[in-house]
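Given next, in structure tokens, is a single chain: the form predicted on its own.
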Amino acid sequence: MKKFLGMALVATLILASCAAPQAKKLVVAQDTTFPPMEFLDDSKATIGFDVDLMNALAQEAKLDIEFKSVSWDGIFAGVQNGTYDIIASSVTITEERKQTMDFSDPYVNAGQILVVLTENDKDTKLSDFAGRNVGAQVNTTGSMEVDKIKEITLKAYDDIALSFDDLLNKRVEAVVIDTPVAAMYIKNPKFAGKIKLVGDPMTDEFYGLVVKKGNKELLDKLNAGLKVLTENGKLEELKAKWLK
């Protein structure tokens, strides 16, 4: 009796040993004080475009997904060395960025705008603030149009919410930041009527996806997700609910 127990004990590790392995839960990182596309709410949970758009996606591709906030400087570094699996961030779509890491299909069009003070009523493109402080998040886009005009001096921040904190306090003169984002914060009950955006978008960019480069089978993944979504409707009713 005890050797035929034993036997069927073997037989049972060797059957869980050869079953099919628990699908790899995929980590998403996400720098959350980029609102209305990933930021946390009053109770501070993880909230936003985003968000919505990776559960969607998760759900029509049946992927397995954890959201990691982390922060923006480092976030690449992250997806490139494995930490995380997909950065859905904000992330411009750029010829840079794309030698280094590998981009889904772009999901949403959001060119850089300026922000300034509601009562500044004569600065109203970029290159009028030459020899004046220019905030923007650092490593972004918007960094890089500030630092198109080299007379301007760029302040980077890590937060973009603190660039707005120094505009209100004249640490800063302006903002350049992607268009959602800046809709968003003008509408912040705490910058409502104190900031106000000028001008058109001095860019035409795009948001992606990120996967480390040469992870092919999940970036298809991802991109017959957001087909599906853009089909069904689903994307622009994201758009509908947290960018308009």
Second form
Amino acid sequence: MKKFLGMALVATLILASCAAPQAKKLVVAQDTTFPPMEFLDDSKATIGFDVDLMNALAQEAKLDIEFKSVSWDGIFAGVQNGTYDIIASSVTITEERKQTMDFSDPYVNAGQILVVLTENDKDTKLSDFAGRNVGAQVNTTGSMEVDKIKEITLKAYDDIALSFDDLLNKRVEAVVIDTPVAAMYIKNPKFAGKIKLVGDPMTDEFYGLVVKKGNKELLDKLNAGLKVLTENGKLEELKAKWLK
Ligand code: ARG
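Given the form predicted on its own, corresponding form predicted together with arginine (ARG):
First the chain shown before, then all remaining chains and molecules of the complex.
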């Protein structure tokens, strides 16, 4: 009996130590279809500006993080219901989004730009595409720009890569997308020489990291980290690495 009690005690202690609260990793969600910001390399590892930025921030703010790939459509719900803690996915800070989530300080300027076939030497602005099909990623600031012109038919894509395929196939006649991403696609061997940027960015917009509305503790850490990375030149270094 004594022996049994002893074993029970040991078992209880083991169980108790397992149940002790572990430092929880913060989950960082990304839609990894958005080069050079967040995308998969040939070995399917997630790389990009936002990955480097989050790793640098984690080190700076002493956060333990892990990355999670999610689809863009519905990405905001997951931070609201606590499935993940941070979205680092080229999310533009907008007044409307600020009603339902909190944003860090801005870290990259990324206006929307028009991408067309190189052979197109007539159209130079979005309104030129009235009565025609234009592609954008679903529920993005790009699709919002297209929606503003009622005469244009928006084709909304889950994965922006498919909109560029459709541009080559002429299923859409233009794509509206964040400038850094457009700049990357026109250099991609599959599209190089066939598609081009036209005009200046049509919006002025900035990326921010997203946390659940009211998570001030985490937001303060991210902003403090961003400040350090701005002051010590790391942010500029990342821009030079990924956005040229
Ligand atoms: N900046 C745009 C927006 O916030 C597009 C972001 C899409 N991001 C992505 N990783 N697919 O609406």
